[in-house]
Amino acid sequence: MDLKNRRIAAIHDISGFGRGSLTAAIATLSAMGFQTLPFPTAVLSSHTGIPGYTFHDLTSDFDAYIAHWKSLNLKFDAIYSGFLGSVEQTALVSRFIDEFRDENTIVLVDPVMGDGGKRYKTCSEELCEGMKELVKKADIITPNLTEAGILVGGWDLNRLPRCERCVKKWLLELAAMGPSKILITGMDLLWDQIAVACYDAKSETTDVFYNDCVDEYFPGTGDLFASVFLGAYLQSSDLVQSAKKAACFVKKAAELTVKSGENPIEGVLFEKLLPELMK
């Protein structure tokens, strides 16, 4: 058994009700033997796809909780970025990451900015922009299609690719913000199946694999994905598998939720499949 303390800095959002963010982030990284160390961007009541939510903003915070952080001496093998809740949280994740990285960190964004084509709600015009800026830090981002289509920019998102082709041109476009390692999740290219692209601009290769879908729409599965993945990435080094382990985890967890007759609004039931990420 490896005994090092490994920490892992993840700035998201913490719901209430509805499993993803903080949620599955701190529990699938803990699982995975990750000390996580939550820096919340905002508090909800519930995810933001259940209708009343409340919202707390927490930026006013972000100054102290940083100098609390640097004070301690916190040292961190990756940083993950995730929910942001305003266009000015951006340029302080920033501070952030140039404030504790260093040359053995893994700085890891995941853009939440919309899905199916559309923005969500809480995800002005001025965030996505300040989001284009965040990527640029990062080592590794992990949008889905309707994030990877705000961030190239110019594209109607009514109209995202569905060939192989189109999805390696906005790769490429991907890396040429800064981020070395681009995954794309969530790609519907085939009727029955959902697909990942993978890109590492190092070596230049681009590896597109595909699950069975789950005909049903689960809020937080790319939060579950994206720290499954990171989890995984930071055991391996490996790019493709580490995505795949993601993947196959993410597909299991919403197998089961449809199984078990769980209301898909809530997320996916991932927390009996934990002892599988403990292996």
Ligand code: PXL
The other form holds:
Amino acid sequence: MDLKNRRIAAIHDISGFGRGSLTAAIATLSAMGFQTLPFPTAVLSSHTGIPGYTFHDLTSDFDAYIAHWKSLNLKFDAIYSGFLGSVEQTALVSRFIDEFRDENTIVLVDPVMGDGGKRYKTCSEELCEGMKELVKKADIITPNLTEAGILVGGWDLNRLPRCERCVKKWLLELAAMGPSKILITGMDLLWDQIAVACYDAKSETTDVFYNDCVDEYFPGTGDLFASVFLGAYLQSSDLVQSAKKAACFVKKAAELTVKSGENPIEGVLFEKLLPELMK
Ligand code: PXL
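Please give the corresponding structure for the form predicted in complex with this ligand, as opposed to the form predicted alone shown earlier.
Everything in the complex follows now, all chains and molecules, and the chain you saw is the first one.
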């Protein structure tokens, strides 16, 4: 067993009901052997898809949180950001990256803004603009199709492209913004399949792979995908294999959820599959 402690700073919200964000990141990345340090951006009683959720924005805590971690001289193998509570947080996460990144740190920005052609309720246009700035600092980004459309800009989100050729063009446009590795997730290019597109700017290679799709909408699967991907990538440095491992894990959890008869609003039932991540 490799006893080296590898740390990940996980900058996401924590939502009480409905799996996703920090609850998914801490569970999966811990199972994969990484010490996962939560840096909460907001506390919600549930994800924003459930009416009546409470929302406590933690922007005013950021400076002191960063200063304390700095005083502890913490080093990270990865900095991983997701859902942000306000536009100000995009600049603060950018500062976090400047303060803590060293030559070995991998910066993954999951630009959480929306899904299914819609922005999330807490995601303003200003927050999208801030996210466009933040992705410039990332080594890897993992937008879904809607978020990729927002980042590229100029698209009606209800009429996003549904062909591999367009998506490949987007991968190049996103790489031109700064990140050297791009994964576009959750692409419904074929009616019964869900695709992930991977681009590595260093080798200029593009891969698109397909999985059978589970005919149900589950919140939080993007967070689960990005978390498992990051763990696998830190273990192997293999972009495409890590994306395949993450997509396969999410698919299995979605199938299990359907089989269990649980309400999809709670996200996918991944806890029982965590032992697979420990192998
Ligand atoms: O899965 C993305 C996400 C993260 N955090 C919160 C959300 C969502 C999507 O709905 O509401 C609070």
